[in-house]
Structure formats: C-alpha cells, structure tokens
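Here's a solo chain for you in structure tokens, the form predicted alone.
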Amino acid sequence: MEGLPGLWRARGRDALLIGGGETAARKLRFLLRAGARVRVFPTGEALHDEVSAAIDTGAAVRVDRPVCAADGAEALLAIVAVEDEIAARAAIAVLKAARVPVNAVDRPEACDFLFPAVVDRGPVVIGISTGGAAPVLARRVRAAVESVLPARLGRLAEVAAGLRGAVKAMIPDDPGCRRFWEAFFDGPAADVLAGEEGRAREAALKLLNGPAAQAPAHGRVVIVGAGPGDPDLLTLKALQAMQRADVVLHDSLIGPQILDYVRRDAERIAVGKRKGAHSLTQDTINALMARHAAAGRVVVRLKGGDPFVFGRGGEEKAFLEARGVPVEIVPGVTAAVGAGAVAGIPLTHREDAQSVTFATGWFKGGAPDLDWSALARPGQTLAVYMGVGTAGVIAERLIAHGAPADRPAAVVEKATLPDQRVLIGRLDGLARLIAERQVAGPALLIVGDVVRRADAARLAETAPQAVARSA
C-alpha cells in the first residue's frame, strides 16, 4: 500500500483551508459535510460564490491574513488549495513546522495525507485512492461502486446501529454475534434498502429473539477452489466464503495476493503439501478442520485450482461428513483450464482434439498407473498435473505405446501469475526442455496437437521472454 487507509473524525474539530477559489470551494464542501469547523485563509484570492456563501451563513470563518503557526495549535488538519505557488509554498512550510497534517492540492510530494474519491452512503463511507497517481481512475472506480450500491444502504447501517446494544447483551460471544449480523444483512431485514425500515427492524428483532440466536453456534467447513493463482479468477462465491471464515487452512500454492481477500481477523494456518516438503500430514489437516468446526467456527479449506481435481477435496469431504460436520464445496478454475487459457492452447478443438484427459504425474516408484495406450492415441489432449519430475517417464511411456515422438508438448509454469512461462517443444524432448529451462513449478504439462495453436505472439507481447520453443 502507498498509504495507510483511515477516516478522520472531523465533526466539531478545527480545519484550516488555505485559498478561496474554485478548488478551495470543492474542499470546503467536503469539510462541511464531515462537520468540521472551517477557517478560510483566502490569501488574496477572489472568493468563489460557494466559499462566500459559507462565510456569510457562518458555516465557515474568514481570516484575512496569512496562516501562522498559532493557527495550527488545535487544528486537526489543513488543506492548501491556493493557485499561487509562492503563497502555497509559504503556507505549507508554516503548517508543517507547526506539525499540522497537510493536504496540498496538486502537490502530492507535499501531502501528509490524501483525499480519496468518496462513496457516501452515510454512515457507510467508502474511500477510493490511487495514491495521487491517477485521480480520474479513482473517480471511475467510484462511479462503478456507486452504481451497484443501493441508495438506502446507509439506512440499513443506522438500523443495525440502533440494535447493537441489544444484540451484544443477548449474544455476548463474538462468533455468535457475527453470525447474527450476517443473517441480519442477508435476510428480510435488508428490506430497508427498499425503504421499508419498519419491516427491517421487525425482522431483526424477530431474528434476535428467535431460537436460532440463542442456540450454540454450529461450525461448518467450506472447501474452496482458489483457481490457478490470479486473484481475478476467484469466483464470487469463493470471495464470499473467504470473507466469512473464522479459520482458513490454505495450501502452499495459495499466494499472498489470494490471501489478501481473506477476512482480516480470520486465523490463517498454512497446511501446504509440496513434493518433499509436507508441512502437515493429510490426517492432521483433517483433524484440524474437524476440531475448529466442532468449536463452532466457519472453516475455509482454501485450495489451488479446483478442490475436486487432484486436490483431495473428495477425501476431506468424506472425512468430515462421517463425523457429522456440514461441508460445502465451492469449485474453482482448475489449473489445466487456466494454463491452456494463458497459453492460448484450446484443450479441445474440432480439428485437433475431441477429448481431454486430466492425469497426475505424481507416483511412488515405477510408472503412473495409467492407460498409456489410450492416452497415446491421436485426436485428444493430455493435461498432466504434478508431472515436472516425471516428465521423462511420461514421455517414454506414451512413445512406447504409439504416440509419435514429435507430438507437440507444452510446459506452463506458474499459470496466470505475472511470472508465468510457457515452454513449447516435442514429446521426446520434454524432459530436456524442463531441465534446460530449469522449471521448478508449479507447472502443468499439455500434450497434443492443440499445442500447435499456442498463442505465442500474444504471450511474447504481454509477457516478454515468457515463451520458449524447443525442437
């Protein structure tokens, strides 16, 4: 982050506004809405009509002299919105010497804090900032947010505020209290958004006095597919689950960008298993999920890709259900789909592949127990998970069962992430390609004629030096 987000409690506090023109008028509007006591230092500028009107009505006080250090003694903040460069620099120097936080309009290098673009559904306030880099972009994001938020969202917050004391008295424990509010905002009480405040309050009180509010919290587990790595590929349902979790057990392949979407105060436990480096056994992971759910917590088991595609999601589901733990599955974009998409490789194609097979390359000793004859046939695509270390064995078995040595093959490493790589070669050179290019994974192998359709030109343009071809 370029700055620390926060909200100033400005009501009844002194704010200094340096300038009196159009720019100052915009900032004055902002300060008055927040309830600040504003002193305006015009510094010789002609007063904008809005500034003049605020002074005439007593909403702001005019001070006809340059700002001085004494003015900042009780000031919460100061805004320098004067066009004259000399006057602006002088005011900034005085205010900083007096240790008053300064926002200097169009002078980001002099700012101690920045004003975001604001969505105001009081008391719900959303600030959007680009750190001063692109104010127009911030305004466009604000417009997009405005378009999806109901106009009466603030009234819903006010109804909730009026009930907080009663809810806390009747449901003192934090998980139970939080679950009540989730039910409140998801249920009939949200009718307030349509202006039906009476119904909203009635529904909330019914919920609070009902048996569900008094019953002990029941835990559950949500097994969530986080996709191949790019946070933009998270599903809406995955985001909702991550925001409601009390505990998140996540794999080692889940990057920090994905974890940024987890509720801030949720407990996070890394339980990743990678080749030769298992942090926890599967039995331990299963026991952890069951224990936290038994304690009434919402547990999210966050997995890369899709939990039911080489993710042991089925095993975990069976273990939990056998112990009476409610389980929900949230599918995700599996690695093969993500890898094919970023490489421009269609996994199926009317001319090249009428079927696709997902297989695992991980095994203990010998060769993977696969139908090699079937996989070697033409007109299909083979996508191999966890196959980097066994690529040579896989290629040998396919060729031995009839696959041509020059069948196209691709290695997609860190698919959908900024440092992804796509390596394209032949089946008989697959192991050599991986060794020469020092592929460490995570990576997925794609074998089949569809690999010839890889969009290398586009990848080279968007990710320089990300594509390599091998004869």
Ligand code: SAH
The other form holds:
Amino acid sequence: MEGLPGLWRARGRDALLIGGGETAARKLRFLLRAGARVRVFPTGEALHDEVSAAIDTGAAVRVDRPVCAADGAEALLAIVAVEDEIAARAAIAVLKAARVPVNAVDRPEACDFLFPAVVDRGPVVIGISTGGAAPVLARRVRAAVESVLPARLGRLAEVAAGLRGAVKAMIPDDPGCRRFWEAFFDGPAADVLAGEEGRAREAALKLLNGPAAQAPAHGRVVIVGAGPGDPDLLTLKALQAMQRADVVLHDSLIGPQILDYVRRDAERIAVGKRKGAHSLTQDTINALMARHAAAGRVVVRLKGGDPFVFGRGGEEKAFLEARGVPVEIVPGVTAAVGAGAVAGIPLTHREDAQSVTFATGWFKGGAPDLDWSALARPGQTLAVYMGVGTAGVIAERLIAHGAPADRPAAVVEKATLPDQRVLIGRLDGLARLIAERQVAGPALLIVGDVVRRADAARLAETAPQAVARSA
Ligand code: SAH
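For the form predicted in complex with this ligand instead of the form predicted alone, what are the coordinates?
Whole complex next, starting from this chain.
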C-alpha cells in the first residue's frame, strides 16, 4: 500500500495555506468545505479573486508575513501552494521544523500527505489516490465512482445516523446490529434513495421492532463458488455473501486477490490443501461449519470455481442439512469455463462439439473409472479437472479406445490468474508437454477438435507441427 488512508477532522481546526494564487484558491475551496479555519500567507503573491473573497467575508484570515514556527503550534496541517521556488522551500523548511504535516503542491518529495481525488456525498467521503503516480487515472476512477453512486447517498447516511441510537439501544449485540443494518440497506434504504424518507423511517422502525431484529441470530452456511481466480469473475451474490460473513472457511487455492473482498472483520480459516502444509479433513471442516452456524454465525464456505463441480459442495450441504443448518449455494464460474474463455477455446461448437464432459483425472491406482470408448468418440469436448498428474494415462486410454493420437489437446494452467499459461498440443503429446513446460497446476486439460479454435496467438506459441489447423 502506497500510504495509509485516513480522514482529517479539520472542522474548527487551523490550517495554514502558503500562497494566494490560483493553486492556493483550489486548495482553499477544499479546506473550507471541510470546515477548517484557514490562515492564508500570500507570501508576496497576488491574490486570486476567490482567495480575496474568502478573506473579505471572514472565511479565511490573511497573514502578511512569512510563516513562522509559532504558526505551526496550533495547526492541524499546512499546504504549500506558492509558485515561487525560494518562498516555497523556505516555508516547507519552517513547517517541517515545527512538525506540521505538509502537503506541497507539485513537490511530492516534500509531502507528508497527499490529497486524493474526492467523491463527496454528505457524510460519505471517498478518496481515490494513486500515491501521486497517475492523478489523471485517479480522476477517471473518481468519475466512474461518481457515476454509479446515487446522488442521495449522503442523505441515506444521515438517515442511518439518525437511527443509530435507537438501534444500539434495542439490539445490544454487535452481530445483531450489523444484521439490522444489512436488512435496512436492503429494504428501507431504497425509499430514502427515492426521496421517500418518511416511508423509509417507518419501515426501519417496523424492522427494528419486528421479530427478526429481536430474535437470537440464526446461523447459516453459504457455500460460495469463487470462480477460477480472477476476482472480477466473482458473482455479485458471492461478493454480497463474502461481505456479510462472520466466518469464512476457504480452500487454500483461493488467492489473496479474492480474499481481499471478504469483510475485513470476518474470521478467516484456511482449510484447504496446500502443498507441504497440513489440511483439515472433510469431517473437521464439516464440524467447524456446523459449530459456527450453531453459534448463530453466518458462515461462508468459499470454494474455487463452482461448489457443485468437483467441489464436495454436495457432501457439505447434505451434512449440514442433516443437522438442521440452513444452507445456500452460490454458483461460481467453474474452471473449465474460465479456461475455455482465456484460451479462446469454445467448449462446444456447432461443427466440432455437440457436447462437453467435465471429468476428474484423479484416481487411486489403475485408471480413472470413466467410459473411455464414449469419451474417445469425435464431435465432443472433454474437460479434465485434476488431471495434470494423470494426463499420460488419460491420453493412453482415449487412444486405446479409438481417439486419434493427433486429436488437439490443451493445458490451461492458472486460468484467469495473472500468470496463466495456455499450452497447446496433441493428445499423444500431452504428458510430454506438461513435463517439458513444468506445469505445476492448478491446470485443466481440454481435449477435442475445438482446441483448434484457440486464439491465434496461442496457436502461434505452439510448435507448428503440434496441431494441424485443418481437420
Ligand atoms: N470446484 C472447482 C474444481 C475443484 S477441483 C471448479 O468448479 O472449478 C480442482 C481442479 O480444478 C484443479 O486440479 C484444476 O484441474 C481445476 N482448476 C481450478 N482452478 C483452476 C484454474 N484457475 N485454472 C485451471 N484449472 C483450475
């Protein structure tokens, strides 16, 4: 993180503004909006109209001498916005010696703090900073944020603030309060945003006095598919569940990029397999979920891809329901679908594949118990999960049951993650491709004529003899 975000409580506090020109005027506007008592040190600069107007109305105080250490004693912060190099340096030196936090316009090296681009909606303030790297980008982000936030958001925060005392008094425990607010923002908030505040308040009080707010919290488990890795592929429902969780049990394949979206105060428990590290047994995971739910918590069980595709979601659901724990399933983008997308390989195609099979490549000894002759037939796509270690056996079986040795095949490693790789070859070369290119996984195998339709760039990376482009 480039800096520590915070919010200056500037209302009624002294802020020193060095300079009186146009840049100073811009900063002055900002300071006044935040309620600061501004002392302007023009330092020889001609005053911008806005600055002199603020001085004339008494909103700011003019000081006609260079800033000195004593000025810093009471000051919350100082902004150096004077064009003249020598005057700026002198002011910065004095302020630093007086230990006043300084923001110096266009002098990043002298700044103790930076001003972000700001979205201001009443009490809701959003600052966007690139740490000085790209202010134009920050402004773009601001424009994007502005465009999705309702104009009455500030009003919503004020209405919520008005209810705070009553909610605290009626619902003593923290999780209960949080649940009330979630229900509030799901329901009555819409009325506030529509300008119907009376109705919103009425609905909120009904909610507050209703059985749901008073009853002890009911625990439940939400089994959430987190998709193949790219957080942008989380569903809105997944995000909502992650933001409302009290406890999150996640597989270790779930990357930090995704865990960043979990509510910050939620307890996180890594339960999955990781190379070299201990993983909890399925029984332990089940028991953990049941215990947290019984204690009234909202448990999110976060899984890679989709929970019902090689994810044991079905087993967990059955276990919990047998114990009376309510379970909800949130689907996710499964690895095969993510891998197909990033490789540009359509899993079905009117000409090449009338069906697609998701199969597991994992098995104990011998070979996976699959219907090899059915899978060997043309006109279909085979997507193999957990098949990196067994690709050789899988290819052998398929070929033994009639699949052509040169049937196109792809390995998509870490699909949708920044270090993803797409390797393309043919069925009889799959194991060698995996060994030579040191595929460590997680990776998905895709076998079928559709592989020929992979993005041209991917095919170009591949040895020319590997895939015949025409059948
Ligand atoms: N429930 C998951 C699958 C879990 S099984 C889903 O729906 O995707 C684990 C296997 O999924 C891995 O061995 C690998 O074959 C595949 N997999 C998971 N994430 C992947 C990714 N980002 N890229 C390629 N394969 C992935």
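Positions refer to the first chain, counted from 1. Everything quoted here is computed from the prediction, not taken from an experiment. Between two forms, the rigid core is the largest collection of C-alphas that superpose within 1.5 Å.
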*Superpose the two forms on their rigid core, then report whether the C-alpha of A287 is displaced by 2 angstroms or more between these two forms.*
no
_Flag for D84, CA shift 2 Å or larger between these two forms after aligning core_ = yes
_After core superposition, I'd like to know whether I329 moves between these two forms (criterion: C-alpha shift of 2 angstroms or more)._
no
*Upon rigid core superposition, what is the positional shift of the Cα of A166 between these two forms, expressed in Å to one decimal?*
2.9
